[in-house]
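Only one chain is included here, represented as structure tokens and corresponding to the form predicted on its own.
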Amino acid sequence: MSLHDFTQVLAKTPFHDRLALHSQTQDWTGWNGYQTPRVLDTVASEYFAVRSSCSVMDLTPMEKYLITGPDACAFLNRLVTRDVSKLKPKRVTYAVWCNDEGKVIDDGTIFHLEKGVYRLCAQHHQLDWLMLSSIGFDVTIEKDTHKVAALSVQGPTSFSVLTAAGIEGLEKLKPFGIIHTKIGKIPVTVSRTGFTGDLGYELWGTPKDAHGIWDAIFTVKEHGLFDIRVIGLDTLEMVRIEAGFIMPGFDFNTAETTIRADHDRSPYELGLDWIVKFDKPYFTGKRALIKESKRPQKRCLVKLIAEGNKVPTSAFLFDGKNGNKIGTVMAQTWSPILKSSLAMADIDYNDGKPPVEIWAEIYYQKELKWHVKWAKCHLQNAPFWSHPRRSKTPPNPV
């Protein structure tokens, strides 16, 4: 092993050379051992690429596991809370998996690539938990994070951009569907998935084909047909909050990382009861979750809209009726498209019900002086932002 291998702190993805050409800030950070951009140009320009045109993001650092073997489906069905046996080939589903106490280990997506071949994508390292959970199953689990180069192409013109880049069959691809196709002469798997809540796709190829996949997309921009921008993690944080998607390790503590008792969360405490299915064979945490489902909810991760234009960064939340502290804002953003302050907050419930009146204590700095402001907050059940184009098939060409 060369000296360079010892001194390189973060690995570079197969797209790094192309990313670096687009970076005006050189603002990099770490993601699962890879060097990845936080912001390449400005957050504003990247944000509106997602919501108004077409954005491209490097997804290679996402944890990916290939799961095969005669018991692959049975193993996954034992692992997660929803019924994987109903997931047909060339389809994708969202899932969470728990420990025996019914507390969430992580969440992610399960891709049924072809009959009996699955890929599990997760936010955090899961190989140890997967191997432990696979005891007794005839299944092969392989970490293929480094073997798959992945791009997320999102936004209202993403369908038109990828079609112009030479990908055929997108007009028939439904949300959470998969096609195995080509971009030019390069084999690529395309899924109609994403973390933005908008129309979008994810492209999965090999590292050796990464430059070819990237260049095929950006050649469309060079021809002056569409505006395409590369985005980083800061923009992704904004749009995922708008879409109401949760982030393990940011919005809640995962069961594997929690140190103090009662600081982890169950699917019920994250508003994910809709993917807990008791009418399927036993899964890890089922007994604990059955018991929890029969008790009034004590707390929950909720979506809030705060009045005014101050973002409730890490704000404490209070019950407007009695003044008691009831929770904390976990993630927050100002939504340019909604002109609102949005938050994901962990709050206490009273006899299974959320407080009627919620106020946020917001501290903010202005010209090096700190100020405090109180903002009334409103619970939001649906995603903050959603657009019909996300699910329309075929998408309207733009």
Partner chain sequence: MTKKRNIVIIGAGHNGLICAAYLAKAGHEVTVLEARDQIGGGIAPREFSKGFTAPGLAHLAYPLHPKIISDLEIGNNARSKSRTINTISLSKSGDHLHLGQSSASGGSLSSEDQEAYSAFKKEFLAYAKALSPLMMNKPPRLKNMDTKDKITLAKLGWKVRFGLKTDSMREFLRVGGINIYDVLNEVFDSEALKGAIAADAVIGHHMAPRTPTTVLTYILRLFGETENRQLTSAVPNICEALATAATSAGVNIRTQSKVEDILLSDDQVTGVRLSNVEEISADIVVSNSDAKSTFLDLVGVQDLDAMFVHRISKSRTNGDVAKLHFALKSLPNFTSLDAESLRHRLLIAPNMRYIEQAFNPSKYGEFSERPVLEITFPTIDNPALSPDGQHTMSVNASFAPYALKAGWDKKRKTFTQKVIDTVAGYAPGFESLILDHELLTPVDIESEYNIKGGHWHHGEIAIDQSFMMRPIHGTAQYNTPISGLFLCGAAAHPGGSINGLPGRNAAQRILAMTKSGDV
The other form holds:
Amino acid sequence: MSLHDFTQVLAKTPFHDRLALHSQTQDWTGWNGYQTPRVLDTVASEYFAVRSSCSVMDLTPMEKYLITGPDACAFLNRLVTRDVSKLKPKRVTYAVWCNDEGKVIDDGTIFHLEKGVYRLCAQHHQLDWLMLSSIGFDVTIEKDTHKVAALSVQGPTSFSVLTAAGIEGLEKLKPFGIIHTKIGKIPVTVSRTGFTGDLGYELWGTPKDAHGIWDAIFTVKEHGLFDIRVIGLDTLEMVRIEAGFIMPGFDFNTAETTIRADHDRSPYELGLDWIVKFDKPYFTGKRALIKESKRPQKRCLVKLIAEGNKVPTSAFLFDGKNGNKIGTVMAQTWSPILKSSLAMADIDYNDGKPPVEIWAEIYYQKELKWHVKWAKCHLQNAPFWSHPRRSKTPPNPV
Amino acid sequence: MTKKRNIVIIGAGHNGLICAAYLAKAGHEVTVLEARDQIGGGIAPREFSKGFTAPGLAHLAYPLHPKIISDLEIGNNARSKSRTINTISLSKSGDHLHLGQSSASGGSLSSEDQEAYSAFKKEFLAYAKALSPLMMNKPPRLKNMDTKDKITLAKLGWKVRFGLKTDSMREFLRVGGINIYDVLNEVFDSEALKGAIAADAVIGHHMAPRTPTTVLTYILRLFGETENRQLTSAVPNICEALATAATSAGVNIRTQSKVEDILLSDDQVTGVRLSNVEEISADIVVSNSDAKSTFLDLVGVQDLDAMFVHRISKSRTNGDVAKLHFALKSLPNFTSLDAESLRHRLLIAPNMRYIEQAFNPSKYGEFSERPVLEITFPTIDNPALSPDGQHTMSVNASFAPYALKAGWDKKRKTFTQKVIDTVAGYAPGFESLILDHELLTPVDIESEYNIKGGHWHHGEIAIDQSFMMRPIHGTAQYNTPISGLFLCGAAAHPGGSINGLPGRNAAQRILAMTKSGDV
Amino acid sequence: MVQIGKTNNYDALIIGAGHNGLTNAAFLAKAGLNVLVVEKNDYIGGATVSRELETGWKYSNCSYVCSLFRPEIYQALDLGRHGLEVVPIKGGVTFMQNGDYYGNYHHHEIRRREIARHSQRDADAVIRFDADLMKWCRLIRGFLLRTPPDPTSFKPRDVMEFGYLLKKFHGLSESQLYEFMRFFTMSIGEYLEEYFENPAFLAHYSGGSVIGTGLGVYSPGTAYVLLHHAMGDVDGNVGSWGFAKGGMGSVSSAIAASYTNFGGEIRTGAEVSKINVSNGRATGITLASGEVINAKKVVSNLDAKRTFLSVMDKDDLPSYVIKRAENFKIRGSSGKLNIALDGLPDFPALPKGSPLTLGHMHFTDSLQRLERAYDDWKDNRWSADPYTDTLIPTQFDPTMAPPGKHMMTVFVQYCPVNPEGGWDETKRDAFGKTVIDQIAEYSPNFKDLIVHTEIRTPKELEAEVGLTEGNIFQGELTLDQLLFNRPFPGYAQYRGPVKNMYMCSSSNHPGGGVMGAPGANSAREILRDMKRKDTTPEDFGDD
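Next up, the form predicted in complex with the partner chain in place of the form predicted on its own?
After this comes the whole thing, all chains and molecules, with the earlier chain placed first.
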């Protein structure tokens, strides 16, 4: 499709034909301007592909920026709160970046592809902020979202599937590592990254090789060796909550789109203290964050498990049953693997501490009749789900 | 007792010297580093041709604020030599308009216009006075105010509400944000008179009479007339007096010391590095340089927030005035103008339309076909500036945009000729008197005086770049995001002209912050 | 024959049946007052009028889009039931000199891709820009349906209103406060250049800021005018423009229907010669026919100049008001072409089937061209290369032209009030030709399709609509004429300089655009003075 095409609202990724073949529901939605599946079969089958066999997801719509030039590292280090100078070539790191006031603009992953060549993957459109941040740096920033065909292959059997599909050298690849390799004859970059809290890989190729990469993977299934399923955004939402990953723009309002005062969030208020480093060169928002780190925390995006089996969809939270309102649930799911009701919630702190008790007022309906129920919630520090498989190298073949 | 600090000031222009003198008087160890081989920046005399000297970038100025003169115990030599400098707006017909500080004559002015002029000046001077709490203090922040901010705002509110009568206050609030064109059309009939006043509102700015905010630039200019001051040509005296005041306060001034880097450690200023790699340590560094040079070059973007850098780099700092110096065989002969009149300021801005049309091309990167000129003859008062019988003529020519589309290298001659032709239109035979000349375009001013964009005021004085937004918000109270680094030049509030207030206000701010332990 | 009203002694009498006059009258009638509206023309509507000048074609002769009309007023006067339908206008296009175009598609994903086609960076910068603009919209919108406080006054109501204002601003962070001040005082050109780089895109977005004003895109203060256009909302889509079905006349006829439903009376063909004042109190009006009509309250919907300089006696007014009225800035800067077309013109630059002609069409692709258009006007000439806002509303409202035919409305910036030597027919035609030639550059069959053209310079707009100098805002939206300065300092609360006399035109806060707010605000003050129940709506608020 050309950029001129006004008859098509959403653009198609290089995997579109294959996705459409696998989609039994043809249930599509938009993601960064691309047509992307919400569900292809059923959420249950897709979910269990992630948790017990192997899932494939088209990651192409994720915003990608190629960052090169003599100041590439210095530029990125001024951009994000983490120390990028410590990121070795062929390694990946998770990062957030803030505005001058120390409020989070977006999060993403930085891939140190080759010495001095970086790729930044972001949730939202970031070219404006990256260009604006590049004033005075000798750096080239190219938005190459449409030039990279990306697939995420996640699940306990993903290592075995990809090895069977012909990728060599995967056994040496550690978590957050990158290899430039081949799948069959097709050059592909593989990173051991993902969003599931489990074993998984991401494959990065060119759009012209998209079908080849896809077919190499699904041939494995055709040979009857493994079950492999394509998954959509609905399943992604479930597993990313289980794995404790936050989604800017959904779990909190990003700084660039915030209109009302106090609707934006700092890394501290998102529970991301662990990636804010002050013992590194200056980064945008550092002064503001140093100040904030000295004040008692006002609020935080926390992980909660709600008692019982009702999902606290967009529920208000209280500091006791019928107590004061202290927050809102921003994302929630029923976890089939944990048989628990999980939530990410924006809650007010009191004197720098979370409330002692948290209760959710849950509205749910049965046969179109609405009911309300109170559920006690429990704060969770670690991700709800993280399997030791995730980091074991080499992974156990299945 | 405040601990004695080691302070480095970058730039020995008038604001740098004033700031230095204040700080040294308060007991601090102050060194001023000047890149050029002479001090004074834009007010230093300049030998532009062998034997011919011009007063520098500024050939006229309102005297320093009396508060500064008394605080720094500057002697009488910096005060105006009390010779009144009037404005003579030239007319091709020879019916020139004479403007004094409060009265106007000539130019076939009606008696209504003459009366209106006196009333107008009085009214606008009152507005300028009402602004004095704002001019004499750090600009108050609009949130997170400190006590001083509250006092400044209260004083300002008081002055505006009670210093002015209700009608005047309403009028001030009405016209404060608009253009001088509409106001002058309401008040006067004479096109020549309107042109002459409008010129004062726009010279030095990228603005024409119809540009909204030219009332504000006019009021800010008139601030120079408060406290019974009047325009003076004794600019070099100001420069000398300030040097004396600074050195006698114990300031160490070093010329030919170009600062290349402001050194930081852990977000705190530690000193500066010169172009010869010499490092000078300091507890406090004060930059009299413009904001772009200070932040983008000397501090460097890697130590600043991204949006801050974006806003600095987007600030409008391109100059639109050229300076020309002419070495003349003798004084030119202006039609129907006596020799005595050449002691005053001559203006070629015959009406507002002329100015507007001169301005239009500069919006598109072209210079004026017929420029607006401000002319002085410094050698009349000071014959030592030129060989016997010969003279220096100093001209400000508007509009001459920094970013000339065709490039200044190719267009210097054309522009100079346009200026010569314009003068010759009022002084036949002028061209034949020229022995030598010099053209300083904004690009030349940038390189000669180290001002990014070559703007007189280190940045447009538009409302969005004034007061608590000067040079940009986030660094408008003289302190900067970097601990120990301050601004004291025209880039800071209240901006350019030779009133010395940025230097003084910055020094007050530094002294307050050292006293409170914030630095 | 002069129609004799129910009575010759009304509670309130409104001069001018424009949309603000009718809005004002409707709220007064709703409060149970006995109200009369007198109108000079034989038809109502003022500038919101649709007329048939070529058989079968209906022109929205003056105002042509509806975005700012307050939904609160729409609801309170039940205008939907009285026949008003406002449909959103879909997008627009700026044609470029190089044969390309910028398409402002109404679907945001397509629009994003189109912006990215010109500049990837601009496509992303729109996100930052939209969020910033929305901040200022939220702030200003709250003031539209309120009476501005007097800054010199210490009356509790003024002080409280200032308190409200301060509280609104207090909701902003410190840096947002400064950013708002910058937005309020900057030029649209410089403001947008802080966000965007593509010239056509910059031109597309900045045009709205100079439409109807005597300012250029580089004149400080024009960024704010953008808000005057951007904060209109049609069904919650803030910033979208609407088109009134049947033409803009439908706006005034719906308000008139609501008004008469409340028992109000309208007299057309009744030109006012004077507002009668006795002992410092307005007592009524004298018509041109000599007839005297008495009323307890007299409300002028004429602009400030006409109100104080034409229909009031100098002797009845303080000299300050006369001086301010004389100097009140109403700058005629716009012209208008209404063109009857035999069919839909081709725009070969656009791909076949492109939806872009459904929206606003512009033919100016850089800020420099816009500014040069302004330079011409400053020098008292019409723009040789004008900026136009061109619409073909018959594409979505076929009722305005015969079947298969079309009507084009072209709003032209800039056109002087009094060119060298004054307007005459030759000049008017030359002005029209300049505009038509510009459009024809992008549409080869355009000229052949023209059935009839109505060319309106400020002179015609003034003569017919009664807008001084044809200015659509009834007074420039510059800082000296905004908020408590509108129309003049000391008279911004809709009360005139003599007792029982009020103003309700767009010369008053919050100014022009087909908004209805001055009419409603003025009604609120009148009802307050009469100690009647307030029938005017409060701002919906959006938090």
